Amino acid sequence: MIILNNVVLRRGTKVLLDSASVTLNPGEKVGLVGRNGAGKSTLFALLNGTLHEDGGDFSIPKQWRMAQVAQHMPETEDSATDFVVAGDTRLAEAREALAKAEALHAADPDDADAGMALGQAYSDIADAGEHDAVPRAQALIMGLGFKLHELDRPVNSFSGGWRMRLQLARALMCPSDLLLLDEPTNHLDLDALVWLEAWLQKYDGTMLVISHDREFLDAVTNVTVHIEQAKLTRYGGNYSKFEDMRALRMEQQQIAHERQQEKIAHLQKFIDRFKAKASKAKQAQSRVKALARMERVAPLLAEAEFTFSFKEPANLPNPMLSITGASFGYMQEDGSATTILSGVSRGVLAGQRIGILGANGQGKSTFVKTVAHDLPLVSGTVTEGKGLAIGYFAQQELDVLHETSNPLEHMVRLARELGSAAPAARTEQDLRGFLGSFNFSGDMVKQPVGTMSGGEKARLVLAMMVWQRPNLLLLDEPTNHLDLATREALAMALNEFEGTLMLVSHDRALLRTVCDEFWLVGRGEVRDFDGDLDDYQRYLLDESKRLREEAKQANAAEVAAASAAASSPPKAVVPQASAPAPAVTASPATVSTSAAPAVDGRTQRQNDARERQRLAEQSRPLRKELASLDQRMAQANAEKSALEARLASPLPPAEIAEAGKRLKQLGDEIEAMEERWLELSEALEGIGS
C-alpha cells in the first residue's frame, strides 16, 4: 500500500503539502482532485520518486512496477507499433537478457551454464508476451483512434495531440502494479475517452488519475483524494460521491463551529463577569483553563468559485445560418481540395443549442473551422443571417492567440478591430477591470501567451469571446486543460446564453447540461443523431467493435493471400494453340445432382428427424446454462442496485469500504457473466445455422 504520514511537500517556498496523511491500498482506483496549483502534480512527482518528501514519512511497495504518461513530445523515426511496443518494461528486459544469453551461449556453445541460462531467457521472454506483443501494442493504438494505414507511420510524422496519445498507449502497455495518469483525457475525443473508461475498468493494479472530467472519474474511480488548503482528504467513491459527502462534511463542520463559538461566548461572558469577584474567581478561572483546552473547529473557509455570464446579444437573426450543398474539407499544397463531407444541407435557428458528434477524424473540427471561416468551404453555400456575430473556441487556443502577446494586448488589438460593436469601456483600465474577472490580475495582465499554462490561456480565449458579444457560439473541445470549477462556470454560462450554440466536445457532462439536441458527423455527412448520450457511447462502441471486426478481416485476407502465393506451384505455361477446358463454378445451389441416387421424401423426413434430434441434444445443455446465468445475472445486478443505493446515503467508512469491495466483487462477477453469455449465444447460433 502506499502510506504518506504527515508529509510536507514544498516546491520552492511554497509549501503544497502541510503534515498531509493519507492511505491508498493494493487495487484501489484513486481519483486525485483540487483547484489548480493546489499540488495535485507535485504529489505525483513525490509518487515517482522526482520529488522527495520535505518532511515526514512517505513509503511504496518497492517491487511496485510503476507507469505513467510521459509529458515530453515524443521525438522518433520508429513506427507508431515499435514505439508502443518498447513501453513494455518488462518485455525490454526480457528482450535485453536474451540478448546477452546468446551472446555468451555463442562465444561458448559447450558451456552448460550458458545453455540454461538461455534456456530461462526463452521462457523468460515468452513469459512476458513476445508472442503477442504486437497485437497487444495495435488494439491499444486503435483504441485510442488511429486508424489501420497508421499503425507503421513514424512517431515524427503525427501532430503533437497524436503524439501524446502514442505516449498514452505506451504507458498502457506498460505491466504495472501502479499506473499515474495525469490528464489523459485531454487529447481524445468522445470514441477515444469511451474506449479508454472501457480499459481502465478492468485494470488490476492501482490507479491515480488526475482528471477535470467528472464523468470520467465516476466511470474509472472507487476512491477520491482531496487536496484542499495543504491537506489530504479521502473519501470512499467515486467524484459524486466525494460531492455528497464533502458537501455534508462541510455542513457538519460549520455546525460544529457555529455551536462552539455560541459556547465559546457563554465561557467568556461568565469569565468577564465574574473574574473580579472574589467569590467567583476560582469559578471563572477554571473556564479560562477550558477555553485554553478547547481545540478550535475552524470556520468553513470556501473557495473563491470563478463565474461569468456572455452578454446579450445585440441581435438574433432568425435562420442564423444556412447551409446548402456544402463540401467541407482542406486544400492541399498544390492547390487540390480533399472533401471531408459533402452533400450537406442544414439550418441554424436562433437559440438551436446543438452538440456535434462524431468519431475521431470524421470532420468535427473541419465543420466547425469552415462555419467560423477559418477554412474555406470547398463547395456549396453557407448563408449567415443579417447581424451574425460568431465568437469562436479553437481547439488549439494559439489559433486564435498569439504566443508573444500578453492578455491586455489581446484585449486592446480585439477592441480597436471591434470599434463601435464592442462594449463602451475601452480604457486601459476598463480593460484591465474585465481581465480581473477572469482571473487575470495584477501583473498577469503583462504575462506573454507563450508562458500561460493551458487553463490561463482557455480563460482568455473564453474573456475576449464575452468581449465581443457574440450570437452564435462556436465551440470546439473548449475544457481542454479547465478545472473542475472552470467547468460548471462555463457550463452555467452557456446555460445562460440566450444566442445559439454547436459544441464539440468529450465533457459528456458539459453536454448533458447545455444541448438539447445532437448532430452527427461520420461517413462522410452530417445527420441528426436520435438519442442521447448513452445511445451514443453505445453507437461509438458499435462502431469501434465494427472498425476491429473489417481490420482483422483485412489482415487474415493478406495473411490467406501471402501464404497461398509462398505455397502455390508454378502455374504450366499453356500453349496459345491448345483450347483450354472450359471453366467450371458452381455453389451448392446450383450444382447438379443428377449422380446421385434419388432420395423418396419419408427418408428425407427421417434423416431431417434425426437432424433436428442432434441439434437439440447438442444446444440443450448450452440453453439450460443460458437460462441459469440469465437468472443469476438478473440477482447480481439487482444486488448492485441496491449497493449503489445504499452508497448514495451516508455510511460509516467501514461499511463505505465493505460496500465498495462488494460493489467492485459484483461488476467483476457480472462482466464475466456477460462474456459467457454472449458466447452461448454465438453457439447457439453457430448451431441453429
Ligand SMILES: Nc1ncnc2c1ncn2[C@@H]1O[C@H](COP(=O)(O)OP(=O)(O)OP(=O)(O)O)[C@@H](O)[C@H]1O
Contents of the next structure:
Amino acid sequence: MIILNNVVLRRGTKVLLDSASVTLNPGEKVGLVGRNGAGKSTLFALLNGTLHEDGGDFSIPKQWRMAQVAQHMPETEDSATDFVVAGDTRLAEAREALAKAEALHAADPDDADAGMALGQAYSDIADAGEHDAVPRAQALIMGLGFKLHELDRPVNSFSGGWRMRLQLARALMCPSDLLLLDEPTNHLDLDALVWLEAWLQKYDGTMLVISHDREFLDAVTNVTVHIEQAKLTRYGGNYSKFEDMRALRMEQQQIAHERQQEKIAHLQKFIDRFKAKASKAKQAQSRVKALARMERVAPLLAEAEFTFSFKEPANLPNPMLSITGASFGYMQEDGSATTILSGVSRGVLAGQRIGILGANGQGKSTFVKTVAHDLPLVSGTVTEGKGLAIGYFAQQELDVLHETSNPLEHMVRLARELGSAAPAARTEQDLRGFLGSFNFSGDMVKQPVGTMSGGEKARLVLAMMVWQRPNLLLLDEPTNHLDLATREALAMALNEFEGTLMLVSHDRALLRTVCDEFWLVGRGEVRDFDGDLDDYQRYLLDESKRLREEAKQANAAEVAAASAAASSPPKAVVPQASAPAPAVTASPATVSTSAAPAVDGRTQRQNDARERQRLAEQSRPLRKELASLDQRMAQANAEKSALEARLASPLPPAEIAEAGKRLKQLGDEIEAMEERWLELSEALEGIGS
Ligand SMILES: Nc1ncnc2c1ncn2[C@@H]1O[C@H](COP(=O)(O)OP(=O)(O)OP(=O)(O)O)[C@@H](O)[C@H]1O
Ligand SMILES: [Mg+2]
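Form predicted alone already given; the form predicted together with the ligand follows:
Below, the chain from earlier opens the complete complex, with every other chain and molecule after it.
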C-alpha cells in the first residue's frame, strides 16, 4: 500500500503538494492526471525516492521492486536487445551473483561452500529467466514498433524518439511490483500505442501512469488521482468516470459554497445591526465567533482557460513549395545517404491544411524535417515561394531549448537571431507580455527551462514558433506533453490560422479538427490519401499485417516464438499478496471497480437533492418574513432619524409632544421587530446547519 498523509512537497518557490493525502492499494491501476506543471512528475520523484517530502508522512512497501522509464536519452553502443535485457534488474542481479560465485569457485575449486553457492547461483539465474531473456526483450522491442533488422543495431544509432521507446521497453522488461510510467505514449504511434495498452492490461502489479491521453487512460486504469491546487483527490474509476464524478463534485461544492455565502452574509448583517446595541452585544459577539470559526467552502475556481492565436502572416506566397523529383532520407555515418522516399513531386499551396499520415518508421518526420531544412535534401529540388516563413515544431527534439536559460532569455535570443525579420514588438516589456499570453507569468519568465515540466517546455516551444509569425507551419507531433486544455487551445488556434499547415500527429481528434486533406507517406513514396481517418485506421491494420508478413519471410521464426513467450508481463519477485490477477482477456470495463460507486453516487445525489428541497421548503416562509421585516425595519429607522432631525430644530410645543410620542412608538416597534428578526435568524440557522 502506498500512503500519503498530509504530505507537503516543494520545488523551488512552488508548493506542489500542500497537506495532500491519498492511499493506493496493491494491484490498482492508477491514472495520475492534472494540468501541465501541476506536479505529477514531481510526485513520481517522491515515489521513487529521488525527492523527499517536505512535510507529512509518506510510505511505500520497502520490499517492492519498482520499474520506471528513465527520462534521459540513452547514450550507448550496446545493441538495442542488450540494452533492453539489462532492464531486467532481477536477472542482472542474478548474473552478477553468478559471476561472483564463479570467481570464488575458480579460486578454490575444493571449497564446498563455494561449490554450493555456485549451484545456488545457477538455480537463481535460471529462475530469473536467463534462457529466454533475449527473445523476451526482442518481443518487447518489436511490439513497440522496431523492425527485425534493428534488434542488433546500437542504441546510439536511433533517433531520440526511438531511443525513448527503448527506454520504455527496458522498463517493461523489469519484473516489478510497482510500475511508474510518465507519459509513456508520447513517443509512440498508433500501432505501438495499441500494443502497449494490451500489454499493460495484463500487468498485475500496481501501476501509476501519467498521461494526457484520455483514450489510453480509459483503457489501462481503474483509479484516477487528480492533482489540483496542491491537493490530491482520488476517484474510483478510469478517466471518463473521473470526469463525470468530478463534474458532480464540483456542482455539489458550488451549491455548498453558495449556501455558505448566504449564511455568512446573514451573520454579517446580524453583527452589523446589533454590535452597537448593548442589550444584544452578547448575541452579536457569538455570531462574530461563529463567523470566524466557520470553515470556508472554497468557491468553484474555473481553471484559468488558455487560448492563443497565430498572428496573421505578413504575406502568403503561392505556391508555398514546389517539390520536384525529390528524394528524402538521412546521412549514414560514413557519409553515404540512405534514401527513404523518392520520386516526390508535389506542390503546396497557400491555405492548404495537410495531415501527413503514415505507419511508423515510413519517413513522415524525415520528410517534414527536410522541408524545414533540418536535414539536407538527398536529391531533386524544393523551390520555396518568396517570403516563405517556416514555423517548425519538432517536439521530440526539445533541444531548441537551452536548459540553463529562462523563457525571457529564449525570446531575447530569438529576436536577436531573427534580426530585422523579427516582429516589431521586442522590448523586454513586449516579450514578457507575449510570454504572459502563453501562461508564463511573473516568476516563470525567469525560471530556467531545465527545471520546467514537459508540458511547460512544449508550450514555450510553441510560443517561440507563434511569435515568428510563420506562414507555413510544419508540426511534428505537437501535442506530446500538452494537457487537454492546451491541446484544445492549439486546435482552435490552428483552425483560425490563415497560412498553410502540414501536420504529423497521432492525435486523431486534432487531425480531424484541423486538416482538410491527407498525404500518405509509405512504401517509399508520398501520395494523396483518398479517404478519411477511419479509412486510414484500416490501412494501418493492413499495413502492419503486411510488415509482419515481411518480417516472417525474413526468417523471424525465432522472434515469433519469443513473442509468445513474452506476451505477458514479467512477474515480480515478491509475490503479490492476494489480489487476484484480472483475466487476461478482460476488457477495461470489466476490470474496472467503479460501477458500484457510480450508482451510489447517483442515489446520494438524489438524496441530497431531496434534502435540499425539504430544507428550502421549511425555510421559505421564514426567509419571506425576514425579508419583509428588513424592509419594515429600514422604513421605521428612516422615519426615526427624520423625526430626530426635526426635534433638533426649534418646534412648537404641540408638535414636539406629538413627535416625541411617535418616536417612542417607533422605538417600541423597532424593538419588537428586532426581537422577531432574532428569532427568525436563529430558526434559520438551525435549519441551515
Ligand atoms: N527545481 C525547480 N525549481 C523551480 N520550479 C520547479 C523545479 N522543478 C519543478 N518545478 C516546477 O514545478 C512544477 C511541477 O513540475 P512537474 O514536472 O512535476 O509537472 P507535471 O505535472 O509533471 O507537468 P507536465 O504535465 O507538464 O509534465 C512546474 O511548474 C515546474 O516548473
Ligand atoms: Mg510531467
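Positions refer to the first chain, counted from 1. The model shown is predicted, which means the values in this text are computed figures rather than measured ones. C-alpha atoms forming the largest set that superposes within 1.5 Å between two forms make up the rigid core.
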Do you see a C-alpha shift of 2 Å or more at K386 between the two forms, with the core held fixed?
yes
State yes or no: after fitting on the rigid core, is the Cα displacement of A372 between the two forms at least 2 Å?
yes
Establish whether a shift of 2 Å or more occurs at the C-alpha of E456 between the two forms, with the two forms superposed on the rigid core.
yes
